[in-house]
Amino acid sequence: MRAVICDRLGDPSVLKIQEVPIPEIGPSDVLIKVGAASVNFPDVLMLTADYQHKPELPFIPGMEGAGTITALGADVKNWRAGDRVIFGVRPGAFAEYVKLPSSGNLMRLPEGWSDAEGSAFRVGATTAYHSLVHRAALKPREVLLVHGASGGVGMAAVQLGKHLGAQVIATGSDDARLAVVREQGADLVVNLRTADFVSIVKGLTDGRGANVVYDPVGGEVLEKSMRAAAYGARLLVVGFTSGGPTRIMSNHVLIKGLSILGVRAGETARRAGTDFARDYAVELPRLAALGVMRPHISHRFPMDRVADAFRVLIERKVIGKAVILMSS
């Protein structure tokens, strides 16, 4: 089979396509013919060993995908050959075939969804669900401020926040991309380059501020968000796409009674045990079947152009998700 290989650290130009053996499955495994896999910001960071999970070289990148089960082990009872599925790996998705435990990160592809849509669902949806439900306990009619809203994890938070009954204010840096975010359910969109989101949030809430801040951007955006936060607000630290960690102003934390909440959806499930994992296994498929957090895909690439898929993400050209089509 063909697979994307990273055998040295660097920019996306280090990626290459190689022939590798199709994985051999064990008694409890399934073999998936991958239709599509999506690119996430952690995939970019893994190329330079800047992500918390550092796979040994060489490795096959990719954290999520979708495809069809083609073979299964003798002990597998809950899946059948021909089932269309969404899967998560850590990493390994950018290949024509993937082997996974049948009890692993698998869910059925919702009726009417393409492999490309399925491949772009899991990371964003899991991050948004863990953030807004597990960590922040977002309530109906609360004000949710979502930064980086035109990216995959940001757009999923906008969609889920609206489903949970919140008033959603979404920020970004490009009007055309923000127009798509508005179509996905945001009540108000704010271009960070041309407007002050702090004054807008304060004005919209009669000076109270946002109850929950969802921030995959970091840097100055999170620092300013403390001024836009309501008393007792929950600030979700999702990532640092701006380039690095943030200086947390402890005086704002004290005076406003803020809660600063780190978000690591996968790691929390691994450490906390069955409760979180059960939510992902039950609630995410239920929400997907309802059409909640259905991905918006702006870019599709064949495997041969995997480096281009990484570059459009790095250059902030993606609206929602970019996916790689494995069989094109």
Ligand SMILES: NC(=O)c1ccc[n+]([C@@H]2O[C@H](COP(=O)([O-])OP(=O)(O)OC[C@H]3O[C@@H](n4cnc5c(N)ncnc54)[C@H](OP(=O)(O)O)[C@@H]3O)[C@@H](O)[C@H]2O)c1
The other form holds:
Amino acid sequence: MRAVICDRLGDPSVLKIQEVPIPEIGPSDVLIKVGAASVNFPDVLMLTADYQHKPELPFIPGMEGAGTITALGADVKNWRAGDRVIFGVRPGAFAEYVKLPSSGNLMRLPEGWSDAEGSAFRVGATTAYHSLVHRAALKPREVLLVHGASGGVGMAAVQLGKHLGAQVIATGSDDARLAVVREQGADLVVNLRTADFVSIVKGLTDGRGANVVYDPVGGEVLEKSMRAAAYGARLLVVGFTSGGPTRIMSNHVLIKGLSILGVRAGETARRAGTDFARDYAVELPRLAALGVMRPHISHRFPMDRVADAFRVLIERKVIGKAVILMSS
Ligand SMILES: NC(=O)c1ccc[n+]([C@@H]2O[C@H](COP(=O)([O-])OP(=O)(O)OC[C@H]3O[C@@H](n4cnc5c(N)ncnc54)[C@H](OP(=O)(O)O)[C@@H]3O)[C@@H](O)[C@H]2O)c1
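Let me have the form predicted in complex with the named molecule next, following on from the form predicted on its own.
Below is the entire complex, every chain and molecule, led by the chain shown above.
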């Protein structure tokens, strides 16, 4: 089969396409013919070993995809050949075939969804769900401030926040991309380059501020968010696309009675027996079937243009998700 291989660290130009054997399945595995796989910011970080999970070289990148089950181990009872699925791997999605345990990160592809849409669902949806439901316990009519809202995990949080009944204020750096965020449900969008989100949030809430802040960006955006937060607000630390970890002033945390909540959607799911594992199996498919967190895809590439798929993400051109189509 053809697969994308990373055999040395560097920028996306290190990625190459190689012929490798189709994985052999064990008795409890399924083999999936991958239709599409999507690019996430952690994929970029893994190329330079800047992500918390550092796969050994050489490795096949890609954390999520969608496709069709083509073969099953003898002990697999819950899936059949021909089932269309969404899957998560750690990593390995950028290949024509993926092997997974049948009890692993697998979910049925919702009716009417393309492989491309399915491939772009899992990371955004699990991160948004874990953040807003498990960590922040977002309530209807609360004010939710979402940063990085034009990106993968940000747009999923806009969609889910709206579904949960919050008033959603979304930020980003480009008007055209923010127009799509507005279409995806945000009540108000703020361009960070041209407007001050702190005064806008304060103005909209009679000076109170946002109840929940969802932040995949970090840096100055997180620092300013302390001022945009209401008394008793929950601040979700989701990621650091702006460059690296941010110092949080403990006096602001104390004076405003803030809760700073770290989000590790994948790690929590790996710890068996948590609410998250159950919700992954039950609640996310239900939300997907309702059309909540249906991904918006701005870029599609064939496998041999995988480096371009990484580049559009790095250059902040993506609206929602960029996807690699395996068989085009
Ligand atoms: N905690 C978890 O469980 C979890 C799970 C998945 C991902 N993450 C993290 O969440 C973050 C976002 O991931 P993603 O896949 O959604 O990324 P993405 O699709 O690239 O979106 C990131 C957004 O961040 C904004 N941004 C601000 N400064 C940036 C910069 N210097 N470079 C690039 N983007 C910048 C961009 O919006 P504008 O261009 O509009 O400013 C962009 O839309 C990453 O840090 C990732 O590691 C965390």
